[in-house]
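Below, in structure tokens: the form predicted alone, a single chain.
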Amino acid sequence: MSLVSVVKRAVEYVAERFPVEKLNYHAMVEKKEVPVHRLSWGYYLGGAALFFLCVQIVTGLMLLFYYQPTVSDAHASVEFISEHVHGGALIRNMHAWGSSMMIACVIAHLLTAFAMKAFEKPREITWVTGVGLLFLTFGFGFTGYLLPWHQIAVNATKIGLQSIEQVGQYLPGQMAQWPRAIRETIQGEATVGQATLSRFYAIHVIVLPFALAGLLGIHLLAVQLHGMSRGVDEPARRREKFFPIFIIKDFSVWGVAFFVLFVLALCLPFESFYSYPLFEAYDPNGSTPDGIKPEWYFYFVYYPLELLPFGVILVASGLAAVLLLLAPWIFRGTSRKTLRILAFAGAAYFLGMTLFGERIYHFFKGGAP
């Protein structure tokens, strides 16, 4: 195949995924319709995730006015925000609750999109960028967890960084040194300290937001150009106008989401569910607290890691990531019924590990929960 043919096919591929002739008000607003069927509720999850992202941006910017990214002042600045800044506790709670809700919506959105086979041609790039956004969302959770610089956050981060280095023992030759180099680059010094906090802060507020803006722009453009996916095998009973009907409904979901988030943040501090002294400032000479574990959205990896060899989890995680990224090609000929079963199984596993992971762990270890 000649270079000209390769370039021509590449241009045709991109043109089919991004039909620029639809970049007009008529095609993207007036003509656009949304199918109505038994899974139509799934169309609102992406919008809900976008809403919580907006909440994170606004509340995060507010917190930046007072937060100090130094090991000597980070914890004190968080306490100052919570106890002395007018509305500070509310904003911080909204940021904490909003992050969990955003991650929950992103996961639910991915599972429903998979069940509805929303990655069908020509929506492959829409799917791949969506999976990339999922990974970035977890990155936000991991980097943001360290910023309050309390005893639990620092020790949990140490474990997370050590896990990166552990990957090296399963890689051949010089590749075995790569994970260690990655860990040292992220950590910045011999142990978790000021360099680590500075780098996590930079990643959380600069690197990841820029990466997310790029992927989200491509993702939303692709969604707008191709519209909502068919979703089900049978023809939709009816279709409704994207504007104003669907938009009004979408904004209604945003309103409900804001009300729930505001009430939660106002009445229930995010740390209420933790049984350990979350606000104790990090002491490098102190002991590792009992019951240390990551945020709930990492339980699906954390508890299996506690029960199974690291290599098994590494291979399983790698395969899962590859399956997600290449789903448009791996599951191209798979029926929606089979995809719904797989999505349900994935949801059951995630919920099971999130809600009952500790009990499962103690059951197999033979200890009391």
Given for the second form:
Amino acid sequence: MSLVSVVKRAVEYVAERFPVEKLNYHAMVEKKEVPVHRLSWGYYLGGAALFFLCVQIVTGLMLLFYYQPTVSDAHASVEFISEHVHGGALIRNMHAWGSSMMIACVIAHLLTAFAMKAFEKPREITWVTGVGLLFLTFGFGFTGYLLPWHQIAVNATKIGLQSIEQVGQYLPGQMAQWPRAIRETIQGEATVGQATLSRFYAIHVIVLPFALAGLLGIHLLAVQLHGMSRGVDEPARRREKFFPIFIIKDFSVWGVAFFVLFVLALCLPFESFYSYPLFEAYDPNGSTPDGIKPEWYFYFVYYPLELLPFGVILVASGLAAVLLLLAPWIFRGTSRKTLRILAFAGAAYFLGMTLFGERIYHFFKGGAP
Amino acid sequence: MIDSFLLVGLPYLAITVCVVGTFWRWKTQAFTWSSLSSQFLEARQLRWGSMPWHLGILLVLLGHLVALALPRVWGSLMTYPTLLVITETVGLGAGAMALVGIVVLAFRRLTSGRVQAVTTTMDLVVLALLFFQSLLGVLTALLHRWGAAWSTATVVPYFWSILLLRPDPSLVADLPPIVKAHLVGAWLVLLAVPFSRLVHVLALPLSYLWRAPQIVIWSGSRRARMQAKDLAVAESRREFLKGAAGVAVAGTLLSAGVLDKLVRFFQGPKISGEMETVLLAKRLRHLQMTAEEQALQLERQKNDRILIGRLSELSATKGKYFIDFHMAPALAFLGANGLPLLISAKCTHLGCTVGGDVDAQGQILCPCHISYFKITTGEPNPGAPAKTPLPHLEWAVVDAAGKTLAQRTAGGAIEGSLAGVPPEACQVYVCRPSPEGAS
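The structure above corresponds to the form predicted alone; please provide the structure of the form predicted together with its partner chain.
Now the full complex is given, and it begins with the chain already shown.
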């Protein structure tokens, strides 16, 4: 195959995925339609995730005005926001609750898109960027968790980073030292300290948002160019216009989402699910308090990690990542029915581990739940 | 006596009759399963009665149901004062709305001739029951406030005691008469379900929520049909205007609220002088902690030995924390030979700090994932998440004159002895790990 034909085929491939001839008012606004069927509710989830992202950006920006990213001041500045700044507790609480809701929406969006086979040609790029966005969202969660610099934050981050180093035992020879080097590069020093805080802060506030903006731009452009995927096998009985019908419905979903988030943030401090000592300022010389665990959205990998040998988890999560990224090609021929069952199994696993992970852990390992 | 009938006998009677009766009616008279709409007989008053009644009672019933079904969740939520106030306010508002609705409905049923024509005695009984029940509910909310909280220790366990067949009327026996009457009323309403239009509560027409609205009209003449069409057009225009007005008002309120919060957020807090002192002191403390941390680091850069304390301060059962040359926590114990025993306290599993209390088996515990380490060897217990032992650290014991009496070298060998020097006069140092020991 000559170079010319390779380039030609590549251009054709991209052109099919990004049909820029549709980049006009008529195709993107007047003609865009949404099929109506029993899985139509899935079409709202991406929008809801986008909405929570907007909430995160706005509340995050507001927190930036008072937050100080140094080990001596971080915890005090967060406390200052919560206790003294007008509406500070609300804004901070909205940021915490919003992150959880955004992740919930993103995961549900992924599962429904999978069940609806929304990654079918020519939407592969949309799917892959979507998976990228999922990883970025988890990255936001992980880096943001450290910033308040309280006991649970620092200790959970330590544990999370340590698991990178655990990969070393499976690598041969000199390579066994690489994960440790990687961890120390991420940390910036031998243990989680000021360098780590500065790095996580920069990643959380600058790096990830820019990466997210880029990927999200591609994701949304592709969605706009291709329109909604059909979602079910049988032809849609009815289709409704994206503008203005669907978008109004979308906005009403956002309204409800905001209401729920606002009321939750107003009434229930996010911390109320943990015991207080976990939220004292981190003390590098004290012992680690009980009950250190990651945020709920990492339970699906955390509890298996506690139960099974690390190697099994490593292989399984590697496989899962590959499966997710290559889904458009791996599941090209799979029927929607099978995909629905797979998505359902995935959802059941995630929910089971998130809700009952601790009980499952104690069931196998003993000890009081 | 009367109490035990009303609070135990009546409930079981009501539940049995309700279950059996409803089932019997569903089997034998399924077509009477209806709310018996009279909308086409009289619509104007109905709207002002039925809407508030149903909205109000649905909210109130939902609150009751959640409290009864999830008592622990509800009880813990109600410990937040803000949430309690909100719940009580919403509940009272919904209850009042339902009461207004039922009054309007009662008035309509008693005054409209057309509706009178289809009214049965049972309808009037139900109406009266629901009216008194709503009234009692609102009175309870007004006169015996915070029912959302106190009911979790009285009514909810009483309800479960009935359901679980070990009735305990003493839980509610001492409640005020209004509340007891409300309870009795609830059982009476339940009793009436199979014999009245109340069965429609058990039908859940969820699809009504998103189906297109239907207008009930007299069928027949062409004129009526045209009228209905015009009505539908006018109605949809009105709905749009109403919606737009609603969005505008809500938008204005929302932006006013958000603006207020935003402006005050960026204005920054007004802090009293006293508070300012507290905050400054806290800040200073944190800065001092950081400074100490960095001083420790510098100390370890410059020196080959770091002082931990006197040998007499060490104990065999309670470790003394110090920071080792890797800037990680470590513990100092008194060994069985009267010499120090220094062991890293950074768990070899995921790096948590290991606790300093030695248990009866001579082990210390990492609280994160429950690994026990024997302090004499550093080995974790079999099956622990940690696989490798905690390393022992090198130490030196120095007398008052600065002479090294004993030390532990990189290989683990102990050289020298205290030679009779009292432990009060001995200083324990941790030594910089030698390069070969580190590898």
